[in-house]
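Shown next as structure tokens: one chain only, the form predicted alone.
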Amino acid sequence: MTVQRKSALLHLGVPLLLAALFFVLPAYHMGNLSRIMVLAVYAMGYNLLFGYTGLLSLGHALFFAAGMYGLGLAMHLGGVSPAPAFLAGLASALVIAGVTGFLALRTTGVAFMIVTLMFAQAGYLTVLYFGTYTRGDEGFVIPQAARNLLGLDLTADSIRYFTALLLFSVIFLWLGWLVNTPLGRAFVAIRENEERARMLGYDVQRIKWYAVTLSGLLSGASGAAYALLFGYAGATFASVQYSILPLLWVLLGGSGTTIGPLVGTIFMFYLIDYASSITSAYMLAAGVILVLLTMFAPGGLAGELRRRAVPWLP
């Protein structure tokens, strides 16, 4: 079997998985699971800038707050339907992907770190600043009569299930496409060696400005999933954690491979949750746990098993 036919069938079978855990799972994980698809788009966002195209961001908490506000602003103040709700988030995430990464791709290394760092405050204070409208730390809970789309109640438990699968899915087999084509193995050649893909002829500028661009619409395209199948927009999403819990799960699930994200978010979330139950310390437990695992899984869990047993995997 060729690995083109290998890794199709991969991107084919993990979205059936996950619809098949469906009908296995308690609700209590499902409910989980319906969370961590919505964050996976996220991870998978991200993982296009810094796993595929080597660039480091701290400031991807804007992207998904302005997915996330987008939407969210629309419903709460104008009244707006979910669907172009959701194109208006999508929108949002765009432009400010654009201009921020229009600007930040002016400096290059640990000032590209900083200065993406800087947008995201900025975006974070924006957001407290206009508390008349977005209500702070406060946030505000977009009613559950709103969330109605198409006919579908975005609150029930098998309808969210189902929008959050679609959307990872969708997402997933897109990546998974993208990352072979020509447009893809620019950005891993520009991680790979920068200079050198300059001197072979790539605008690198510019790919790198499609890389964030992307990048920052896929994180949009979580927050606003986010507020719509949660119904909740809060400035604690526009936070610095925000920012760095993504390049957590990338790094866990293995930067670099499709299916890194998703595994990396799973990972996380179960421990954190699983910490939590035995001691009020989780987050040192956790801690502990992460740093044991990066030490011995620099790669990430996707990462080692691409490297000891399926080199195939992308």
Second form
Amino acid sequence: MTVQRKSALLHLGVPLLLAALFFVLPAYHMGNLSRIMVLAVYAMGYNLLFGYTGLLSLGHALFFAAGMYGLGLAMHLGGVSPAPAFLAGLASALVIAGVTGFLALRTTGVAFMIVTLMFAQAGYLTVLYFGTYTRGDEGFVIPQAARNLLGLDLTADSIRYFTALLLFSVIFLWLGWLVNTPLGRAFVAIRENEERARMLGYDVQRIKWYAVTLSGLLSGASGAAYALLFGYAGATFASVQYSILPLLWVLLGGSGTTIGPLVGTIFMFYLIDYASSITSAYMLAAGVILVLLTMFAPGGLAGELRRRAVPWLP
Amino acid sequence: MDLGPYLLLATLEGAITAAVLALTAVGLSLVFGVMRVVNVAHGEFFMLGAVLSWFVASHVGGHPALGFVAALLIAPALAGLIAAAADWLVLRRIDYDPERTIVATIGMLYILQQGALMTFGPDARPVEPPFNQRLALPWPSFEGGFHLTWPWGLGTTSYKLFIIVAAVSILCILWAIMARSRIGLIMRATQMDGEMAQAFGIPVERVYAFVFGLGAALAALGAVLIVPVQQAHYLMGGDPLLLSFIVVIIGGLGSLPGTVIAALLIGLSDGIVSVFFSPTLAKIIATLLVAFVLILRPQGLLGKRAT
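Can I have the other form now, the form predicted together with its partner chain, not the form predicted alone?
Let's see the whole complex now, leading with the same chain.
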């Protein structure tokens, strides 16, 4: 079997497997998995920038929150119906990612990391500052009655699961395709050797900007879907913690692999879920496992898998 | 009421923030400068200093000054030892790879935070200051000839002034160590070129462990100084981490004088701006300004051009 066919099978297999899981899993894990699939979209967006283009951002919560509040505020204050509100979420993430990306990309390395962190922090404080509309830390609930897409009730477990799966699959397949296009290869070229990519005639600055903007758009899609499917938007989702989480998911799962973000998100989610069921000190367990993983699986779970067993893993 | 007295008070409060921030940020800057490591757990070492300070002070009886002095000696030393051990056990083994270091230090952050929650509890706890006389501050007045007045409410405490003096002295000692002593020479040599230093027989690994511990101890020192005013809490590490990050980058990566200047700038402006404007708005503006300083001058105030 050729590498392309194996890779295509994997990319079709994962969504099919997730669809099949719906019929097997108990309700509790079904709910978890819906959440994981939405968050994995965030991780995949982050991976596009960090794993494929090699740019470490600490400000992705800004884009996640842009999607979340773009949709949330449109529905909460404007009474807009879900479909156009989702587009509003995407649009606000796109604009914010485009502008901050343009500004932040004037710096490189650690300065890029800090500038993105600063922009995200300014965004978080802005959410707090306009507390009259956003209700700050407390957040607001999007009423069940409003979460209705094309006559489907998004609060029903099964419909929520398949909506999350649809979003996840579309982006998963699209990314699987994108990383093999010339643009995707250019991202990797920049990650591997920026100078050489520039000498080969690539407009590095523009390609990096594409990466930030696309990555921000995907993060925003995840944020908007999260608010829509789980009916809540709050300032916590804009905080530093939510910038660090996708980094952890991606690094744990394996950065620069298409499957890594999903693996990392599932792993981290169930790690905290499982650890908190046996001990209240679940953060301690999470911390220890993080440290151990960085020491013994430097490429993340999927990265180790690729290194040891399946070298064709995309 | 005149504007002047308010400004004086805000400046004083800002100077205290700046003093503690300078200590914490210099620790972070030192670690980055010598080891090229971004220590995300730095804020937790600050927290560790505060919590240990409470432990020590609450177990030493007698006059509060005894407990405070004991805390001042023991807490930074312990925090430094824990950090050096973490470096030896973890960071050394992952070869200080930038990405993996960030994840590993995030792991340390979780471990330290949870460890503090489990042993210390979720409450904020105070440490009694060793001395705390109330000092009224004079204000010059020119109405009807020059004389000093003591406007109501304009005052500080002797302990708050002590924080500033102590921080300045510690920074001077650190500067002397870096510029004059053999240890400082070794650290600077390692900073310039680790491989060359290794070739000249400098035990680079041990220097790294020492520097990582020293950085944590400086953060802990800042925390010990501030707990009599601010109370110790297991979640208190977030703010100092973020602020030190800003200060270190603004000052120019790895430049100690730059770090101190940036700490003064940010501490004072934070103190003054939040007295006159809404604190949240002030923070938004300050954060955006920092971002733009970096965009226009990525190497920071006193940093050298990109390496």
